[in-house]
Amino acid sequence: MKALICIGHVPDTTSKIKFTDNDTKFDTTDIKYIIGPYEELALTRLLDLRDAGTDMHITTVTVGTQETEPTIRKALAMGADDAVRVNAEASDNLFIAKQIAEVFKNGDYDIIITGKESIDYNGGQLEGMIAEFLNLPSVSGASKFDIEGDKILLEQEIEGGTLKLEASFPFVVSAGKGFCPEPEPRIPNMRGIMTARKKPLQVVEPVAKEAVTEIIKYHLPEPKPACKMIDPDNVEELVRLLHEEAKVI
């Protein structure tokens, strides 16, 4: 079985974000870059299906430019087998989906799978639009994930309870809170780290793709106003707060 997994390349949720150009792109100035939670999370589920004895060739993919490379080898370092960067700007979801659909359809892969959402723009509409582009079955925010045989077999949150899915390849699905058993991703050791240097990564150039959205301006969340203390025998003045300023009563 051939996987494709989808590798984000986005800023520790720890960095202080900043823009530039007139509030339109990110400042990447001392910006530290990860791979997305929820893709290391899927990856890590990958590799313990294939140490538990499912055969298994793991590629991954990311689109971006030379910057990207860092978070892809540390992808490798995990214990995937080689991976495809393609050379282009990640920006609009449509054109990003159009070369992770373009990868597969060249590759002769099995299964894509992408995070449920990334953690810098938070869209999660990866996953369906890749599946629209290659007319496949699909599943968003699967929290189980496990393979038996030819088989897929899925778990999904729903209101009130648990949708249990079994599905067939090729299939595309998108990993959300649970996919992976374990809490934590697997920690690249340095017989990883040193094998992932020497493991293909091939650059490939994007298929023609028009964005159909484009990033007008950043703003940042407006600042927390100060916490007022209210003596607790002063309800009257409680009440007023929260009618006045809060504006929830």
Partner chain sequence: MAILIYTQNYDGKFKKSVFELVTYGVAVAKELGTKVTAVTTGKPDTEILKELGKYGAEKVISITNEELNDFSAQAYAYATEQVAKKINADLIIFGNNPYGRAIAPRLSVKLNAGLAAGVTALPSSVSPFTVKKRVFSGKAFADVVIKSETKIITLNQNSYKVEENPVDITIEEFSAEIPEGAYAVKPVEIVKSSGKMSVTDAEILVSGGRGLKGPENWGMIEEMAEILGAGTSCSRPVSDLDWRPHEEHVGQTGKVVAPNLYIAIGISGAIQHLAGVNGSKVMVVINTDPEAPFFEAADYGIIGDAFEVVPKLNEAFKKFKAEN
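Having seen the form predicted alone, please provide the structure of the form predicted together with its partner chain.
Here we give the lone chain, stripped of any partners or molecules.
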């Protein structure tokens, strides 16, 4: 089986977010980048399945400039076999999805896996868009993922319960919480890092697709007024404030 997994290059979850150029650009100074947490979860699951005996070739795909390569190498060091980078600035989602759909078409992959959402632009749109470009079935935010022969067994959290699903290849899925049941972080060791340097990382140029969305300005949330402290021996005061001042009870 050949899996194509989208690896996002995103700011570390503890990053302090700042903007430059009159709040039109994300300020990358001092930002540490990581593999998107949901993509890392998905990759960990694929590696677990492979370790447990599923025959699998894992290719990562990233739409991004050369700056994303350390993140891609990390995915290779975790255990992915090879990588494709589409050499373009990742901005508009339809553009990104189109690029990934093209990579899929040019290889003989059986499945595309993305994270449920990127933690920077919080789109959560990729898997649906990629699937639609390829006219393939998809499931978003799967909370369980198993492969049994030529069947894919999935679960999805829905209103009021859990939906169990069955699908076959080729298929597109995005990973939500639970995708990897007991995620043991795969921290690459020295050997992993050394071999990752030699694994193939193919750079391809993007296909044309006009961007239909554009971010024109960023804002930071309004600074909150200081927290009002309430004496633990006077909890009635909290009840009063929630009712009269905040008007939430």
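By rigid core we mean the largest C-alpha set that fits within 1.5 Å across both forms. Only a predicted model underlies this, so the values are computations on that prediction, with no experimental measurement involved. Numbering follows the first chain given and starts at 1.
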Exercise. After the core is overlaid between the two forms, has the C-alpha of E184 moved by 2 angstroms or more?
Worked result: yes
